[in-house]
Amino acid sequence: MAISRRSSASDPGGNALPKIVAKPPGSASRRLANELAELEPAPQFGAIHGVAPIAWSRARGANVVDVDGNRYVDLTGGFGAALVGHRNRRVVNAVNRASNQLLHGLADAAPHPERVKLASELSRLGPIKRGRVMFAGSGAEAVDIALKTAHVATGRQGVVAFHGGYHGSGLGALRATSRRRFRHPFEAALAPATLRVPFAGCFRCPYRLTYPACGTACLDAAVAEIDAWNSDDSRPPLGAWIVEPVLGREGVVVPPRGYLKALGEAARERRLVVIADEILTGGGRTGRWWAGGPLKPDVVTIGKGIAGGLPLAATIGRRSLMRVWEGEGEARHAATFMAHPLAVAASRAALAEIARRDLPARARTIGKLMKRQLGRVARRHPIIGDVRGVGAMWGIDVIGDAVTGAPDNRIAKALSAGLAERGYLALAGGPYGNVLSLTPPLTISERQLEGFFPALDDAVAEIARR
């Protein structure tokens, strides 16, 4: 299917400004949500607290069009999956070509040529040079593979994870995911072998210290907890430490300089396998191809943006470590749609786009603009307690009290709705539901970005007037 170069509200060209014709969510979005509510649990299709979601119809580049005909600039970037833009022309063409050759493969039973090429590219370009690759269908599955690898390699099932970490919602990944609401119904099924330690969140430091005067007191405290755990024979021994180089879903928290390097060194001193979850940060999002370099990780999980919008993820590990998967008989971890031919084609095209357009450099440019402009808006409005980020990954921390910095999810939800009414999509998240996360496509135009900041300023001012 060829993509037309013509742009319209129903088929955006990707770099258009917003155009709102019906206050979102419009009648068509609400009607669709009501129909779906009879078929799926409401949160599964975006209905939160009884509010109907905006129903997407079409998307390209940084533009999304809803079923009511509204055109938006998507600052969610499809939860980060649209790194090279929605419906990227080269990705679509690659998928079309692949669909005429092979629509399905046999996962662990029969390789196909494009899978070999992608594995080679990830081994060469990936965060672990000459690493070995295991494909997955989702980020959560990639995390499962990483945790399994550490368990088998070390013989130790204990895992160190962070408060504020998000690694997926499968039963294995839930061991490392922080949000209690996600874990609570399944705690009895989860192995009681996760030590959760504080991350380096300087805006709400759990120790009420100030960086850089504190050094990295939070890391020192985490290491002390690890040593205490390991000295207790009643606890399962720890074998891995998993970390997002930048906390994503849980509030976009960027650790201070030197933190990741020190973490990696501390983990290796304790013979812990270092797992970097780069599912959101990888592929150039933070201004570098991979954000976890200072960790010197043993295993890395990748997904989202490196697949061009199709479901594909991977776990890449050091060659010596990944040998634990060798052996006679069938694969010990497999899935029917692993390394699906169309997803592999999309991923190869997306990786080529990242390199061809030097999107990590583009992310650095976006980061400079975000830092400057978001800072200006924050200085004008006390309800913005903090803006933080790196590259094209930013969080707007909304507060209800300028003195205490207490998070306010009510204001954050209102701000998200106000931005949608102005044609910009940004969702509130984080452990308190008060952080607007900005992970736009790296192909977003300067004009689209520049239009966001006055829209944000206006939306915040309107809330302040209420």
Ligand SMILES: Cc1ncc(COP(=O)(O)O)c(C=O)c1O
Second form
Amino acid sequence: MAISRRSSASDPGGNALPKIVAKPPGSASRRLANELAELEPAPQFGAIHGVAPIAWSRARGANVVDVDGNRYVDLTGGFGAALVGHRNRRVVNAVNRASNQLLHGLADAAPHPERVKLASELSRLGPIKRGRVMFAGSGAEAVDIALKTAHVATGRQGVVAFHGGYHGSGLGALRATSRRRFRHPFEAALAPATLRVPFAGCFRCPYRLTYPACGTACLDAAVAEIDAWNSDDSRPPLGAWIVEPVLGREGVVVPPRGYLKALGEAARERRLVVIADEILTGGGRTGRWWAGGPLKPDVVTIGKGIAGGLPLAATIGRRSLMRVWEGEGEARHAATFMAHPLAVAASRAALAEIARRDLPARARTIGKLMKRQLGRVARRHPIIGDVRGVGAMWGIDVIGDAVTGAPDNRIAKALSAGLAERGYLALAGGPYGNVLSLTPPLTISERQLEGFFPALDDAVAEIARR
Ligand SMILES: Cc1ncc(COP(=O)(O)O)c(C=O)c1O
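Form predicted alone done; form predicted in complex with this ligand now:
Below is the entire complex, every chain and molecule, led by the chain shown above.
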């Protein structure tokens, strides 16, 4: 029924199909949610995405088992953190071994051997030649480090960021994050130094143009806004342009071919430090180790899946830029748990898994299947306005009106709930809350994926009948 607790031949290894024994959320999930609501502000764990909270009890590979005994296939991939699968055996073994050596590594004051090895591995993998690495405990902190690096290196605090960009919710990263809901109460505290420009979102093109006839007019518009800002002396000068090579949380938006390269060139012409935020896309999710290669970035952030489920992120930058952190005395950026030994061990094992199993190639295979099968489902159901993605990163854009294409988050939430009832976990996100986002573990089996498309078709058909 559920995933075995034992690591034995009977352990399905996380490749099992769903099995629902109690309509989710079951009574145990509901009870836990109610208890927690007394202890934490409810939205922290609640029905943010429309699905009433399903309390996870354990997970392996692409399977999650809830406290009511339901087994799911997790298409959220734990928000992308389960890139090499939940509780990947090699990651778990590495963490167990490390826990016999060191549980704390004194952060910036005392390097431990595994940290040195991981820094060297990340530096070699990075799209930046001989890049230098700084460790962080979360994606938001890695973004903070990137923004701080650009600020000190250029002496300019202004940042160009995208409408629809998500870079974390700490007060630093929030400067670049776009959604009003996240920023609104803090607007006054956020430096008025962010220029927000439109991304290349072709499905809802703000200019109502069509690619390729448009000639990526959105990039021309963004560059024109940068030039206008730069010619206004009352504005804080711009020092960096932060880019998710594929918008993730805000609706999975893949820019057209050539866009990132042209963006990188435009940024360099304006002496902007190019920051590729690859927290979600890095590590092979899009079918390549890095999605932002064409940007030729100066700084890259990486997190989520590169530590096999443990909290670790990193910022990798050009040597010349990262020099800003050198100098006598205490580190200017530090954190108690920086390069935590267990997270470092997990990360080394996760990187080895990505290489050993050639997971970027696996992501490309997943991408082909998604494109074909999601396209098929979308053609049958007018409430699916668009399916888009690359590799193992896809979005299903749910609309309420086939003529206007208006986003409909109510239907998206119902679809998310309908999928959970069929044993597939996928949450609705995006600026309008109407895009079901699929970021499964790259280790998901063919059978698990193939089972998803009829479940989706069935769940959409049920909603259409209502
Ligand atoms: C592109 C991107 N950057 C940064 C972050 C923030 O990472 P964290 O949640 O680890 O702070 C996220 C999280 O979803 C992300 O997708």
